[in-house]
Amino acid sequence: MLNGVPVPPERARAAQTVAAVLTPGRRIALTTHVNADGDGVGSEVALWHLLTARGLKPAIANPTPVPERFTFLLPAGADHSDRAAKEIEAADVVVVLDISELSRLGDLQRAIKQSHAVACIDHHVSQGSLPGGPRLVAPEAAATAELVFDLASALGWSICPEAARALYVGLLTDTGAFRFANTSPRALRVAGALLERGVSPESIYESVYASAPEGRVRLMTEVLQTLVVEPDVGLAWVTVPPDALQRHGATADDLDGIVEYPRSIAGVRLALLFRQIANGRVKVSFRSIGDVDVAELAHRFGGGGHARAAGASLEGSIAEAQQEVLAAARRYLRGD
């Protein structure tokens, strides 16, 4: 209990299996899913600090650039995402954080398939498709950051202030600033332990939530104008116009949180956000309230996630994806 919160025995045992491949002298690559969120970035940055303190030389190698609002977490020289595939190929061990599906690793899939050792730290509900290797996976955890905290605690590693800050960002963002259903008593205890290491909640709030570029706000305004609500079934959705990101100089990260607005409407139990992505596919974000399990719904379309927050991507146009997903959502909400 070095860091102040007891670690469940099964997580402690899993932590030991991950630690067995993280030995001095090995080259370690840390990566997370495309369009990384605060939990993915926070978890890998924290692990970078933890491994560096143990004398290892880790490198962050993501399939897409770290979103601008999380770059304040990056240590100098830690991010090698501009040459991610080469880092993955040269690594003795790859640690995949906040995802266990190869399909979410973009252009790094081939290199990771061929890696010598692939460890995974994740809290999503999925069997995963990564190559075999040690796993620290707990779907009941509030965030992957909670599991990185457990890894350090189980191994007797102290958490420096910089790692604590990164882990706090992971917890904060994946719990919706401690508002979502995954905000467990344990998550709050972990957050408290991180605050004791000098984390400043106000400065993190300013960096993550109060430093939006003008384009993000204008993008949100345009997307919300597409809002459709079907109160009879408790369904609402918004659509990102195909050229909206380019027109507003925005990125996919700037869409984060917009789907919460339709979810906040009284009587809405399921909210969706549709947007066109590369290769003729449409990304669908699912959010819910109450007993609506969107992970189950997203799984029908090859996606996954959590009971209240999930995602999937479908081939075709936005109109085709909406027709298919909305029909399934209506049936699900009606209990058909």
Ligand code: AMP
The other form holds:
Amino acid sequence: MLNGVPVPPERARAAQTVAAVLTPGRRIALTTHVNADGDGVGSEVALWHLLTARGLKPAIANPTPVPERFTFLLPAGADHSDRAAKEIEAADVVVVLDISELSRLGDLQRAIKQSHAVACIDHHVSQGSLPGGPRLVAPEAAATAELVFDLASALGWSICPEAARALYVGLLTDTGAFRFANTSPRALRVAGALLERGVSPESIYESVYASAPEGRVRLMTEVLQTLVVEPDVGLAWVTVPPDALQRHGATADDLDGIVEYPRSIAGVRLALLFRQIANGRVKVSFRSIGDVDVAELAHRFGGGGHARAAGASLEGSIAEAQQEVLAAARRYLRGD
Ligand code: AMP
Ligand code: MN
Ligand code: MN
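Hand over the structure of the form predicted together with the ligand; the form predicted on its own is what we had up.
The next block holds the full complex; its first chain is the one shown before.
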């Protein structure tokens, strides 16, 4: 219990299997899903510190660049995402964090499929399609950051202040600043242990939530204009207008949290955000309140996630995706 929160035995055993492949002398690459979020970046940065302290030289190699909002966490020289495929190919061990699905690893899928050893630390519901390897996976964990904390605790590795800060960002962002259903007593205990290691919640708040470029707020006003509410079924959705990201100099990360607005309307049980992404596809974010299981709904469209936060990407135009997804959502909410 080195870091102050006991680790369940099965997690401790799983942690040992992951740690067994992370030995000095091996070349290690750390990666996470496309459009990394605070949990993906926080978890890999924390693991980078933990491994560096043990004499390893891990490299972060992500399929898409680390969003500006989280670059304050990156240690100098740690991020090799601009040559990620080469890093993955050269690695003896790849650690995939905060995702178990090969399809969400973007351009790195092929390299990861061919890797010698792929370890995974994740809290998604889906079993995933990664090549076999050691796993520390627990859907009941609030964030992958909680599991990286457990890895350190189970192995008796102490957590330096920079790693603590990164783990705190993972917990903070994946729980919607400790508001969502995954805010378990344990998540708060882990957060407490991280504060005891010197994390400053106010300075993290400032970096993560109060350093927005003007374009993020202007983008938000434009997206919120598109709000449609169907009170009879408890459904609400917003749509990112074409080219809105470019016009506001914004990135996908700047959309984070917007779907909370349709979800915040009284009586709404399911909120959606639609946006055009590359390759003629449409990304749909699903958020719910109460017993509406959006992981199941997103799964019908080839996506996945968690019970109250999930995503999927569909082929076709926004209008086509809306027609298909809204019809399924209405049926689902009516219980047909
Ligand atoms: P997002 O709507 O992108 O914020 O994602 C919400 C949750 O659903 C996160 O846990 C994601 O990892 C997951 N998710 C998003 N898109 C997909 C997808 N295409 N396939 C599987 N899971 C997804
Ligand atoms: Mn994530
Ligand atoms: Mn996560």
